[in-house]
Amino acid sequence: MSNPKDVRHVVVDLLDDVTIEKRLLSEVLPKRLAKLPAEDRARAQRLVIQTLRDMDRCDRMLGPFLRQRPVPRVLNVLRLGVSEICNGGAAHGVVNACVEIAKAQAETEHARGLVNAVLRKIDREKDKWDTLPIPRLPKWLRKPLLADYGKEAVAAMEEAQFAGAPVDLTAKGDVAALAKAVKGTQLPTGSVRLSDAGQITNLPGYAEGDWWVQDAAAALPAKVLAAQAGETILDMCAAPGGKTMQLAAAGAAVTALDVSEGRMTRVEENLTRTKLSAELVTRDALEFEGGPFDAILLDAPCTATGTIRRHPDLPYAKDGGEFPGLFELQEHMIDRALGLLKPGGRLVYCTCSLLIDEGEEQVRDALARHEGLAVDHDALRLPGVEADWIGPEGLRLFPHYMADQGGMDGFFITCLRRK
């Protein structure tokens, strides 16, 4: 029998990793969750994601009961307790477990009384939870988004991100058949959305490789590229392989390139499960020699600011300081990709970012650097894509698009062609 207090200990460790050590959950989850029995891992992941999503509200609830800010780990214990209690957790068990976490370390043992008293007060005040405002994006991100898109759009993004994200599937074959098999909803863009996915590996068609998990927005770049059977295509930053599988399923001869050997292992595993094939190359994209290719898909390394609704750790693990280096890398990767294309070939460039520095600005700069380069707007006009989502430089997607159906990740997508 697993101990629920052990789950919460690991959750607080994860909160410390993100808020104190400034590490992303993707970096620390595997090691932390390995400490737990298999049946507790999903619960721990759900609790840490919920607490991170609730962080701003937790701090607002705690404010009136704290004379001074506690040490970071104690604050994270309190945040976990507030999130659980205010989301319907049994207060008695939550309070006792949080007190035990405080007692477990010498540097936090002194705060056990504080944790007990504050969380009991929170339980009496929990009706205020739903009256609190939607959590705001961090200032380092909110400021440029306000400048680029305005208050109304940013507020809509924040609401969508706080709501979280459903699970979307991409079908290897018939979309309608997949939607029926998994009891999902077929979206206008062609993805299948699940309102209650449950255990992914237990869904019909998983073992057979009939589909893979991929956000509706993330599925669009490969559709913009519109691979044809027999074409040679480079997926320039391939891991974890969703777009590689889309291209291979279209019958193209795909070269999947990624710098990370570990991430490329995931691509190989995904291709094996779906019974699709691609040439796998583990190498720095800027040093890769190959082609020329009929088409290239460049899902460039980016800030991932469009994925906060499913990665609420990002605002607390990042501060924007490393972003200029990413902008420069994207510029170099666009230039490298264009050099690997056949004459008349097409490059689909995309980022899961809300920042125009990683989208519209990159395209404007690329057009200025490369004579004869143009945006193919026709390629962007896909089923389910509204006309006003397409701008001069490309397709701009926001988390609040299709909000009544659960939203989508923030993305920028463009198709560039050499004349």
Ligand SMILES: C[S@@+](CC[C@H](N)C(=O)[O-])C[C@H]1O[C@@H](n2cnc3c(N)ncnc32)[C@H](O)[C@@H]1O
The other form holds:
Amino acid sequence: MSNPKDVRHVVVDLLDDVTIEKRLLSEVLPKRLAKLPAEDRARAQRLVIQTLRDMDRCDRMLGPFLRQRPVPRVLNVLRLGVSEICNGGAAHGVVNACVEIAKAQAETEHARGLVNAVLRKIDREKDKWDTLPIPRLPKWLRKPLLADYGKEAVAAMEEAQFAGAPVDLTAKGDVAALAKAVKGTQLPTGSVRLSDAGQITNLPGYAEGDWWVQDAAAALPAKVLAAQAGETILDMCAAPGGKTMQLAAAGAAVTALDVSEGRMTRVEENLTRTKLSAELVTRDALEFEGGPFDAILLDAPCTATGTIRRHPDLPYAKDGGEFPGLFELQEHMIDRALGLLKPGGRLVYCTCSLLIDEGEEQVRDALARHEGLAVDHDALRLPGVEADWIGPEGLRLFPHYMADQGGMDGFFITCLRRK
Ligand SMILES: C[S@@+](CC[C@H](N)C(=O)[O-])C[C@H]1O[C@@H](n2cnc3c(N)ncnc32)[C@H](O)[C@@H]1O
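Complement to the form predicted on its own: the form predicted together with this ligand:
The next block holds the full complex; its first chain is the one shown before.
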């Protein structure tokens, strides 16, 4: 058992969860952070994210000092130490803390001398850190991306992912007023970007429900759908509710559906805070009966490969093995959604993925399966969206778009209309 009083013990536990147990941080963070005093939680989260983002660089720094690969937890202790030291942490304190973590468990105790010696050498070599290359995406993801977009685009994505992500807000009402209140920047697409967010819940308007956190790219699907007051809209994979809130704020009669009971609680909490309403249904979308609806938003479960800027754990927790199952589910969900639409109704399909299997190919296949279905390109032409982001099948967004302003999540978004 780790010492629950030391943030770094929990950080190493989290690194083990991701790299050894292959768990996503989103699955393990709540339980692990619950062990820490409130004031340490943000620090633990920042340290684990930073170490995961730096992982490739840490391993390059460590390589010359390790004759053989240490046991996995020792490697994670070293990675945390390297990341902290090379990002300006006080070496003496970091080395001592890492040695203590090694000493705390029988399986790692033997390595305390190694941790001490290696981290001291790293401190002497830390000038090399800034000369190391930008970390590459894992092979299982890099290969299909190279084939689809080429070397230059993949290098730009890797750079954007390494840079991390700012915090974006979506306003419930006036965007300019929100930008002023939170001292943020209004992006051309209508989101408000914060350069230094601090504690989110302390920002003006949080308690009043004037805004919610949502990446600039993630805010676009609801804008493409352009809900009108009084329209009936099904948000088919709704949790935690970012897009449900946008649709409800436009005055539509929204049915928010999601299969996950736990995640549905988040939708409820978000709607309560923002004083918005929607009918909540916890069910498998493939079994849902209802409608017909004027419009449907299908933000399908996907590989989330467009969100690595925010979730640097993903390349280490996943290996691409379960992806074909997701592609199949997306296809079934598109067919189900089309069956729930009124004639002439619109289906906005989106995924926070970089893979064309979850975007362009899904659309090409759906058009082949459904006679009379067409892409509504006009719906994709939104403020801030550049013309060359729109392809025949829909809007393709990359992490390196708007890079000078902090980038955006990778996404695919389209609007399908049925005659
Ligand atoms: C990308 S997330 C949705 C994000 C959400 N639209 C938002 O903007 O906050 C995908 C969601 O699909 C849900 N999901 C997965 N399989 C499902 C199914 N068979 N039926 C309904 N929802 C499903 C997951 O629980 C998850 O909440």
